[in-house]
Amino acid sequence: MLTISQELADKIVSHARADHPDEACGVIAGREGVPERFIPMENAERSPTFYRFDSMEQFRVWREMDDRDEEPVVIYHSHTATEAYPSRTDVSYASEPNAHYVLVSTREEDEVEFRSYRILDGEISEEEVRFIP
C-alpha cells in the first residue's frame, strides 16, 4: 500500500493538470519508503503519450537523493487520453524495483484519476492507496 500526504497527492495531480495534453512526469523522495519530497521533472520527449527523463536532470537528481540519504519512493508520470495504468513502455522503464509507480489520468478534465503500482520483473500489481492529512 502507498501511503501518501494530501499535500503531495495534489501536488502531483496539479503537475499533471499543468503539463497537459504532455504527460507529466517525476518523483517524490523520501526515507524508509516514506515519501515526502516532491521532486517534478522535465518530459524530455514533451509528449502527450510518453514520457523520458531528461537524463542529465535524472543524473543531478539521483545523485542530489544519493546525498541527502533519500531513495525514489514514488516515480510518477500522467497519462493525458487513457486510464491510469501502465503501459508496456512504462514497464519496461520501471528500473527502481522499490518506488511506488504512480499514475494520473488527466483525459477527464473533473475528475482524478490517481493509482499506485508495484513493477518488479515486469509485473505490475496495482495497490491500495492511503492518503492522509
Second form
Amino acid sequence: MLTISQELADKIVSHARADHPDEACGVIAGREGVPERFIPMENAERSPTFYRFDSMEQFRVWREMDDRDEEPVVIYHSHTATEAYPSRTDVSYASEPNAHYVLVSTREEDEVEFRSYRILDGEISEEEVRFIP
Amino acid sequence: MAIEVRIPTILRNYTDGAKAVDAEGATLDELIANLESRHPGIKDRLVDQGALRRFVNVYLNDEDVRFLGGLGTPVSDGDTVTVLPAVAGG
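Can I get the form predicted together with the partner chain as well, since the one above is the form predicted alone?
Below is the whole assembly, all chains and molecules, this chain first.
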C-alpha cells in the first residue's frame, strides 16, 4: 500500500495537468518508505507517449538523495490519452525495485485517475493508495 | 588506488549488496571487463553489442559518458564511475 499526503498527491496531479498533452514525470524522495520531498523532473522526450528523465538532472537528484539518505519512494508519470495503468515500456524500463510507481491519467479534464503499482521482474502489482491529510 | 564504481539498487545482486565496488582499467571498456571478472554477469546489464545499453546511464565523476567518449572514455585512479538505470517509460 502507498500512503501519501493529499498535498503531495495534488502536486503530482497539478504537474501532470500543466504538462498535458505531454507526459509529466518526477520523484518523491523520502526515508523508510515515507514520501516527503516532491521533485518534478523534466521529461527529456517532451512527448505525449514517452518519458525519460534527463540524464544529468537524474544524476544530480540521485546524488542529492544519496547525500540525504533518501530513496526514490515514488516515481510518477502521466498518461495523457490512456488509463493510469503501466504500459509495456513502463514495465520493461522499471528499474527501482523499491519504488511505488504512480500513474496519473489526464485523459479526462474533470476526473482524476491516481493509481500506484510495484513493478518487479516484469510483474505489475497494483496496490491500494491511502491519502492522508 | 582504484576506481570506485557506484552500483544502483537493481544491480546489487551482482555485488553481494555493495553500493560501491572497486575496479581497474584505463578506459571505461576495460573497467567494465575488470568489473565482470570480479562480479560475473554485470557486464551484460551494462553493454550490448559493443555499446552501452540505451537505458543505462554511466557517469564519469559528474559527466554522462555519452558526452565524453562512450566505452572508449579514459578513466584513471581516483575517478568515480556511477551507474544509474534511466528512468523512462511510455
